[in-house]
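The chain below stands alone and is given as structure tokens, in the form predicted on its own.
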Amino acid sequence: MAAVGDLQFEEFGNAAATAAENPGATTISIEGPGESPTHQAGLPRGSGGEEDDELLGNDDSDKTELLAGQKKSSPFWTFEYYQTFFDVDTYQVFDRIKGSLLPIPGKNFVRLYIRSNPDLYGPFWICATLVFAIAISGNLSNFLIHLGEKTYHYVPEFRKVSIAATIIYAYAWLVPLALWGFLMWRNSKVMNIVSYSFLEIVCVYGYSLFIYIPTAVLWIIPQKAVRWILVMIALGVSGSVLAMTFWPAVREDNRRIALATIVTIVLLHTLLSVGCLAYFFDAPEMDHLPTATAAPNQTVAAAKAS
């Protein structure tokens, strides 16, 4: 057994070179606190790093996803592309049908709220709703105005459903889809005119129509002075929705085509509205009339008999 005092510190040479002398042997660097940790020739630095960027993902691997899923588009005869059209959640919805409600001055609804993700969810629903809106409380309304009366009997008029749901569907695909296309027509005219896609453009028809359902609600009040005041209100805030989200697209064109371009979008809009309040809530009923009016008749007719 060796004594203490054989015992003595050796310094070794170049680690490399005893490892490569001996390449079965371990080896330990002990440094000094001032030193930096070294670097083994052979390993390469970034395998940890890919690895690391692998599992909790970095900003360009999210990037070429994100770009990546943008790119796949699948054919229009299957399910996949018309869902897309439904991908949005309720918060993206909220908020749109807030900006609808709520438009600022000076920005664009479509840069602001539709672009990032168009959807035909909000619109379709909004749509729907307005529909059975307006056809359940015209007979609401209806029944309301002649309650009371002795001669009339309350008939539920079912056809107000379909009635109502062709001129608001019609009115939220044809007129987007005439202003899509005067839209590109003007484009090749002009070249720096802004151009809104076709969804784009039902999107922004569809939740501008949003305020028109409580308004529908509130036109039970059997009085047209407060229906009115509700009409003029609802096509202000919508009506300023739809021209200053069309105003920038036409603005760089012909001062007079421009004007009338949104002049006539904000008439057809007030057609829309007048015209559903004139026919659904405003429409003279018949139904009680002709048994009032049989007496005099039947008194005209016994005294030429006589």
Contents of the next structure:
Amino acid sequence: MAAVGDLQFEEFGNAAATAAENPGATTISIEGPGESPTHQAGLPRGSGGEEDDELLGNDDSDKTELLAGQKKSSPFWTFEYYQTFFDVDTYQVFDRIKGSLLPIPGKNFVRLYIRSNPDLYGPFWICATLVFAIAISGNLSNFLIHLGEKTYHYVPEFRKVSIAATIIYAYAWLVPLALWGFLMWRNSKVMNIVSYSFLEIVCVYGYSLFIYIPTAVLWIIPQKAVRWILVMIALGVSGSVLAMTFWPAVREDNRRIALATIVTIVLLHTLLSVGCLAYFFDAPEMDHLPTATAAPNQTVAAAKAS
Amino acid sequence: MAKAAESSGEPGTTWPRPLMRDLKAVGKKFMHVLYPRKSNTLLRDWDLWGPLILCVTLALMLQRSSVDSEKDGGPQFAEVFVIVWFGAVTITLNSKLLGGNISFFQSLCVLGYCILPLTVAMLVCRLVLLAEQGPINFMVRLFVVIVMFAWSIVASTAFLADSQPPNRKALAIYPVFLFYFVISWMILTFTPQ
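Having seen the form predicted on its own, could you now give me the structure of the form predicted in complex with the partner chain?
Below is the whole assembly, all chains and molecules, this chain first.
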């Protein structure tokens, strides 16, 4: 038995430093009573996530998995329940937007940025901004195209805002719903390692639409070639974000179904951008009618130069 | 509204609040918007009369003068009304969901009152449009609208920013920016039939 004088308290000052020194040691952190029941809930997802290294964004992802279980505990009719979907800081939103603009091959947007904290702030306000960006840019572009014409009377085309809003919000909510339903159905047939919740899918779609905001503004330039190049770039960026996010969720499945899913996702995205371009923006050279006395080649040259 | 309780509680006085007192309160808040300082008068004694007056004025001035335009033109009265109130409610909900500690009606009050500079811009634009149309006309209107838009943003930020958690201020302010931008766009693109 040790003498009383030999017993001393050892200061465990910095738990992180101690853990770093002994990587093999087990650290137990004692947190609130809410932790233990959710530990089991977090565990299957955590172990599934660790097997796929390329999906892990960071080492504290399993800590996020544990904490994720205790988040949505309020019943859905209280205000606090909805506050959990807006639990993001400014820098997090910026990081997510940055992630949607720079798709890195091999890094999954959901695992890297969302990490079990899907927010509705980004999707909602990106869609709202996109609606107004498309409507306003379309209006401005049409105004500039028809500027010289004597018969043109400018109208603000206010109806188009409601149409744009319907299209964008329907796309941002119904397509994720359909995709989520499809993935759930496939999950019941084939065991997939990666599965996304509905809100995570809405989140990815919402943030992937961000690139279309600067694209819509640049569509004001009344050159067909420029517009189509912009479509290609935007589609490339956001399409690859979506494809890289959803490929891990379907790749264990039948090859053809997996490919068909990815192709459908990209196709719907293409349809959205091309449709918006066609509907809201008039074609640049179509309405240039030669006026009165100018020589034909002069007019054509003037029209092409604008 | 906020002060209604104090007058109805007095014994023997069943008169409604004097109109002049209401108008004075609204006028005082107009002054606070025009010269924004960090005060919480707008927040403490909120009322919705000012926003209502401003919204109705704006909607009346913005509506299409003819019902049957050949292509869709500017917004109708009801559309402007709905946009302003729906936008203000959405922004308020957004800031509350982000964790701001401002009450629902206080936020509506601030957002509504800060439309005042843009309503002034609308008045100026309508006057300017009576003159000859052309690029100079447009430039003048553009300048006025931009200045008033900036004024609205500054005024509403001065009142609303303190009620947000510090690391989410930008997230709460951005929708306000979008809201006033859309209203400014509607004002700028107003063309008389």
